[in-house]
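In the form predicted alone, a lone chain appears below as structure tokens.
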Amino acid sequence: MLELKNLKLSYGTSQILNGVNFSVKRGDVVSIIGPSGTGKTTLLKCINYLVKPTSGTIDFDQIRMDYARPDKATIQAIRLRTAMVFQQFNVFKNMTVLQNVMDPLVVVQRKSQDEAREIALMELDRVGLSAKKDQYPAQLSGGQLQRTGIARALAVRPDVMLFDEPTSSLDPELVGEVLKVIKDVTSSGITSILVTHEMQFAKNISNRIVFMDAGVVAAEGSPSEMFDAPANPRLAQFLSTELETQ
């Protein structure tokens, strides 16, 4: 469904991604794990061109783009098939919860107000926020803000959901409510790619784990292969440290 080949990205003399090869099949739930600063979020943002790779290619079903020679039409086609949930919520403070979810449906997909409202209400119910639809972001908790972001992403009916460390900005007591919603989303069959430091959660919801280190995919496999019997010494070291702190 989606494949990145030899993806490279550098900022000046700093090599962030150093030849990443990464693929996702339809219906996969893939969690990307690894040390901070190893390019996990950057990889995610390369998929829908929120950052510009130096080189490499992406194949998304019948869509193909060479990152060295990108074109606007292909970028737009890829973006229309993906939706991202960000670390920092990225909701509009001057809009209600309902308006935030409706916005991409009206502005990007050109749906009528009535149709957008119907879809938005359905997705807000899905994430447990129907009662908050007329409130503004300033009136919400961090967990409710993130659930608003998830509802907005789901509303555009993406082929692939991209979750960029969706619990990293939350107080510990709010993490559970967001993880529950993500689990419900991924169990519905939608293809999902998740960057996370929640190791046990990644193990439980994913059918594949990708370990990144030093800007490359250093290991990948099923959750049992990666967590229960890691063959890669660097992965084993990383997991021992992470699991001790969780």
Second form
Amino acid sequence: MLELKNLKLSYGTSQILNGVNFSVKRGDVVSIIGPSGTGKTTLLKCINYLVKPTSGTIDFDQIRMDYARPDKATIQAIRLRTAMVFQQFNVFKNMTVLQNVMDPLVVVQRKSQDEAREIALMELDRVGLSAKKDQYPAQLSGGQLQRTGIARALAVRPDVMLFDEPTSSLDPELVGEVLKVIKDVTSSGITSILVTHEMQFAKNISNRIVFMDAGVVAAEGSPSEMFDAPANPRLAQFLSTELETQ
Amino acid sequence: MFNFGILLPDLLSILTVVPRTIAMAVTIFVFATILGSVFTLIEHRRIPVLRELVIAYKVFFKGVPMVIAIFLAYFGLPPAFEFIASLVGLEINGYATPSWVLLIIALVGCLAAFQAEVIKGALNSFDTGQADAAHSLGYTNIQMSRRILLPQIVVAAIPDLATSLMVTMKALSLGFAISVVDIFAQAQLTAALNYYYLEAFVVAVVVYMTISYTITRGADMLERSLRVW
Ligand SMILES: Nc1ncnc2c1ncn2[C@@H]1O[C@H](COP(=O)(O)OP(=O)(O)OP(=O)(O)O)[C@@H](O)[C@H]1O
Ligand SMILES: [Mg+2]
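What would the structure be for the form predicted in complex with its partner chain, rather than the form predicted alone?
Following is the full complex, with the preceding chain placed first.
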């Protein structure tokens, strides 16, 4: 359903993505792992064009774009079918939890207030935040902020969910509540791409693991292939250092 | 001896120019803020050529003392107006331009450079992650600015904007150099008649402080009512 080919991107003189090939099938839950700074976040942001690759192509169902010739309408079409959950939450600070979830429905999807509210309340219930709906972000914990971000993403009914290290900025005791919600979302069948350092979690929820290293996809396979018998020496090394730190 | 009896007449005399001073300060403030916003937008969007012009403009007006800018306007603008009018075949008397108009133009020119920095500061306080989130959900730049960016940066800018409104009001006292009468100039003129300079300036200080206190309190209340989060 989603295929990226030969993606390249550089910031100034440093080449971050060196020709990434990456694809996802409908219903897949794909986790992207890899050392810090290898371009995992960057890859995810290429999909919805929050960063601008210099070359490569994207195929998203019927939508097609060559990154060398970006096109506003195509970018918008992709954005309308994806939703992203950010490492830093990025909830709108001037809006309550409920408004955060409703606003895209009203502003972008042009739904009525009533319809937007109904959907938003449903999603907030799903992430367990109904009681906090009228609070502003400044009054919430990291876990609650991230669950707001997840509810906002779910409410637009995306075809693909993009999670960028959703628990990396959380205090350890708050990680569990967010992982529980993500697990619930991915097991509902929505196609998901998850960048994470939570190896055990990735292994549990994913049907495919992608290992990125030095700006390329260095290895990919099923969770058991990747975690139990890593063929790639860099992957084996990465996993052993990750397990040590966890 | 300090003459307490003269304070009330002085106050009444100075109060007659307060509305005019405030009106000029607000006019300058509004135009300088609009111009400063345009400058910041040009810089932020990195519009070529215009961006370099804005930077040069800011260097000039931040560096030149306001009183010199006022004299430049006073002596330079009337012939400039005549020249521009002659280009379209009109004959006007540029020297008939009232001094207060020239003062307003000069101060708008100076303060726009400072307002641009105030607005830039507020813009930089906005964390771009929220813009990323909005764009990822399909917001256009305009929708994102209206719903998320502006509500936050306007509130962030209020304290600095209140300060620059007071700076503007004080800058008007330089208008004395080209005989525009504000609070300070009126104090000066009142004292010139009776030689009670100290008394007149004490009254002027009280008037300035009252205005300043009112602006500060007003800005605080505005900020608190807008910062719902
Ligand atoms: N806006 C930017 N300007 C310049 N360099 C950047 C920018 N954003 C990211 N980088 C660099 O690009 C590289 C890849 O960053 P990216 O965030 O994609 O890594 P990552 O794999 O997500 O790492 P992590 O696991 O730490 O989140 C890093 O070396 C980073 O320093
Ligand atoms: Mg990252």
